[in-house]
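A lone chain, given as structure tokens: the form predicted alone.
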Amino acid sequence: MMKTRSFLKCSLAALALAATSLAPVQAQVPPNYKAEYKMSLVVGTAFPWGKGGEIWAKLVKERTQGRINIKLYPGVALVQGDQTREFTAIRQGVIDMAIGSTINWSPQIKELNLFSMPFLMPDYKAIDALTQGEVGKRLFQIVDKAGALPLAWGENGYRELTNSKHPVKSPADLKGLKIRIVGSPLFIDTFTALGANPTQMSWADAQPAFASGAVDGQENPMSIFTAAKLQNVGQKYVTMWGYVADPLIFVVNKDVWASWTPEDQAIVRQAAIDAGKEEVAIARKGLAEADKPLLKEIAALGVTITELTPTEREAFVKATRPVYDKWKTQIGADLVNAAEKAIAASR
């Protein structure tokens, strides 16, 4: 009987040991790590921008075996919806991580206005020449010095013009149109030069304003147009003019970054780079292809799409040239010159 009990005990111990060895290995979480890290985003996961945040968070959780868990806060909820305050909140530690717009952060970092220079970047090759080259490295150094650690580039896309009144093929067609813009003095200058009436308001306020007719139009990437279904709030006319593009930057608060082990820092950085590449591909889908299938889908919704001829586009370039020259000085002529050279080399 004693031998039987002893055998049973040994068998149970062996089974317990086997079960333990088969159980998933739980990552050792350093005591100074937060249970959850807050990531700020302007939009949700229906948009390429939000998907980038979702992908980054997922990769980090998987690759750190759950040591670093990230929660998304779309709608810039951590700063009460004011996207222009996002960068300051990252620096102060209110936000742990973010994928932010170069436009939204330009009030704090004037050099990021580079991407909002009217008609600087004629195509995707031009954007890549800046973000993936020496200009991109310089801008990362500037962002770092401003108080947040940049890890990777993403992309919101080219900002195209839409309105509820008529096709826009020339600056004259914009005259008097009330166009919703983001809170940037450069955008105000650009649309004023084109004869429009630029109106600054949050995205949350803009959509009801389109529906009521209080605001005539807006400028945003086509991924925003489709995800927000802007054709349902009167935006029936699209002009593909590619006047500015909006790269995104993946950043981490510096104190948060310093709290992680070097191994986890390397994981988070590579996850940001990988998520950024995937997000850019999502943002360009349907537009980077020669036949631009996304435009066909939008046209099928009853939207009139105007694609400018080189001559028509040049009229907009000429009308906004004084704005370009003014802001070249404010941003830094050396940085703008370096950008112009990089784009010329990409042609």
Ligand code: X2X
Second form
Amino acid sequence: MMKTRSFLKCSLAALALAATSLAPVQAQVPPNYKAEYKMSLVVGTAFPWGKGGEIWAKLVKERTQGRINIKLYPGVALVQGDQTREFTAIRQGVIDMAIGSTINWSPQIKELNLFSMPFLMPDYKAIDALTQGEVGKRLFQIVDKAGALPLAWGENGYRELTNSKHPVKSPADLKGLKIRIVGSPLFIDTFTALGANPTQMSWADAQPAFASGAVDGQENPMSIFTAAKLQNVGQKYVTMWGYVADPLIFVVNKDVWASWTPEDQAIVRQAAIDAGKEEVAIARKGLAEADKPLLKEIAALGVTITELTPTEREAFVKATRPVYDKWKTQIGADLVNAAEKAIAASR
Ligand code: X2X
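Can you swap the form predicted alone for the form predicted together with the ligand?
Expanding to the full complex; the earlier chain stays at the top.
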């Protein structure tokens, strides 16, 4: 009898101990938190863009002690690879958070076309003058109003021209080339003005189209070129023309954001800023240095790299000027004027 009782006592004590040791762990995660938050990206961790996602998720997990767990969904898998539908899916909550290109969200947010204005941003300083200045703040207000909470800037990069046919040094060299472009009508206008034959398609569809020769060329940052090994799908000619660059924006769905404690909101925001800084440095590696070592690596793969003289480049600027003027009105002359001013001040 005594034995049973003391056994019971011991077991109860053990149970109580187990319960108290479990309790603090459970209390750490607010009950309304999801077990996993879905982060959408166009490309995976072999690319600077995907690395940015990996860094953001890791920082958030560490700094929240695992309260917020983020899983990466590259290939815009949550919207079946259709990157032009990504922003809508974030707003609707199909996607919890994302690092998205300004190009892919410009069908929903016309002001994001700003970065796709041909030859607006001459160098990295110009990009920074926009994203890190007043224009960046205004754009974040616009993204917020459009329905997702923007936290930080990242970068895909300067989009250079590649093709499978021949070196391109002038708009005449583009004549009749079938060029894959992304999902904004601005790109149709730009490539039509240059005499090319633009065709709009998702990144997922583009790669087989290069391999089969269904399209001749495309435009993307060199970090995308190398990570996707575009030289192996016939893209043997690169023209460094730096006509546009697409920044990335780190965002969170608004209901998800509201569900987090102020402490965790601050952690997620700071982690996005830190990851964004790191991601921009990774995206510029090999290209921001004066001798551009990445280009030597690419040339060593048997790729012909054409660097334009100022006069050669000017011919592309001139041919696309009517597109610039048309889109200045569409985007909003006020915003474009502010961008031109900020860039001029950064010179
Ligand atoms: O589709 C593209 O070209 C890419 C990967 O650069 C974007 O998502 C904008």
